[in-house]
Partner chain sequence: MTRKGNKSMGAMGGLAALAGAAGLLLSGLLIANQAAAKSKYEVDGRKSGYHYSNPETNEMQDDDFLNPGMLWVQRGIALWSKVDGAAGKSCASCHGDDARKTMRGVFTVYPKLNKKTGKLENIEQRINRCRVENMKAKPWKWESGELLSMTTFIGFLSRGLPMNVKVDGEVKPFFEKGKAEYFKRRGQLDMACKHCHIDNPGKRIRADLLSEGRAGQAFPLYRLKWQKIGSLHRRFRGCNKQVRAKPYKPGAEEYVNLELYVKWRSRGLPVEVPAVRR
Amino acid sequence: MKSIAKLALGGVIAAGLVAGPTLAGDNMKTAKLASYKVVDDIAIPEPLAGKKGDPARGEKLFVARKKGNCLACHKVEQLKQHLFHGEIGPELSDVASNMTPAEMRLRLVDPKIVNPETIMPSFHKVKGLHRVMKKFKGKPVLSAQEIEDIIAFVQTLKMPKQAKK
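The form predicted together with the partner chain - chain by itself:
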């Protein structure tokens, strides 16, 4: 599956470089975008910018409305102390049993590569967006470190076998 390292169109963005002519003059901001390599259109095997994720920070970012806000769309049994879990995406309580960190990374960085129609935001992307509010322009929703933190947390989401529905 991961034998051929295929570069998805636009999937490789060199850190610190201007990503395209449309972003000229914006390179100070786009410098925050990490480079990555998409494999087989389903995974990004290497941690972004070589960062190591911290699950405790990841949990906070997962919940925070102005950061991941993942609960807006996903139910997570392990986070039931937080009110209001959304129903737009699948429940993630056992997602680590079925998905590798590499697959989760692409899911977060740019899920449109997996499913062009998805509602799920691309959390580490600045190109090809339309009418972004000024204060968010040229900035990804989550930094490389934040993506890795969330992956580290999501990796902990497993249900004991008997509790599975």
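Mind pulling up the form predicted alone next to the form predicted together with the partner chain we just looked at?
All you get below is the one chain by itself.
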């Protein structure tokens, strides 16, 4: 599992600059597409929604079974009050110590850029996807602001030094 986490955290494919679509607001039916820039195939430096996220809203999205559903694949020690943490993806209890918001943003928008073999879904992409539920055809799972809210929450996930393994 550690090798998967290292690959997910550090997988750099090739240096480059890529532009892709993103929605600028929460209303996914009327939001205009904007551009984001992927830098060096590891990060999207600028917030998608043009403003910082709210960690409280991000936590709700993170655990929501019909939105982020992050606990389906990831274990998070700080959320042990929620049942059924997954073990498919890397543990995220200390992710803020290892990853920048820009790196997290790319992993939520299009994780296959960092790791083409990942099974993590793209939460903010609408083209080039397979087996998309009808209600999400042409729409991302998460809006630009929801991505920023989740990033704001995940940036709070740090373990005290004595608790680190």
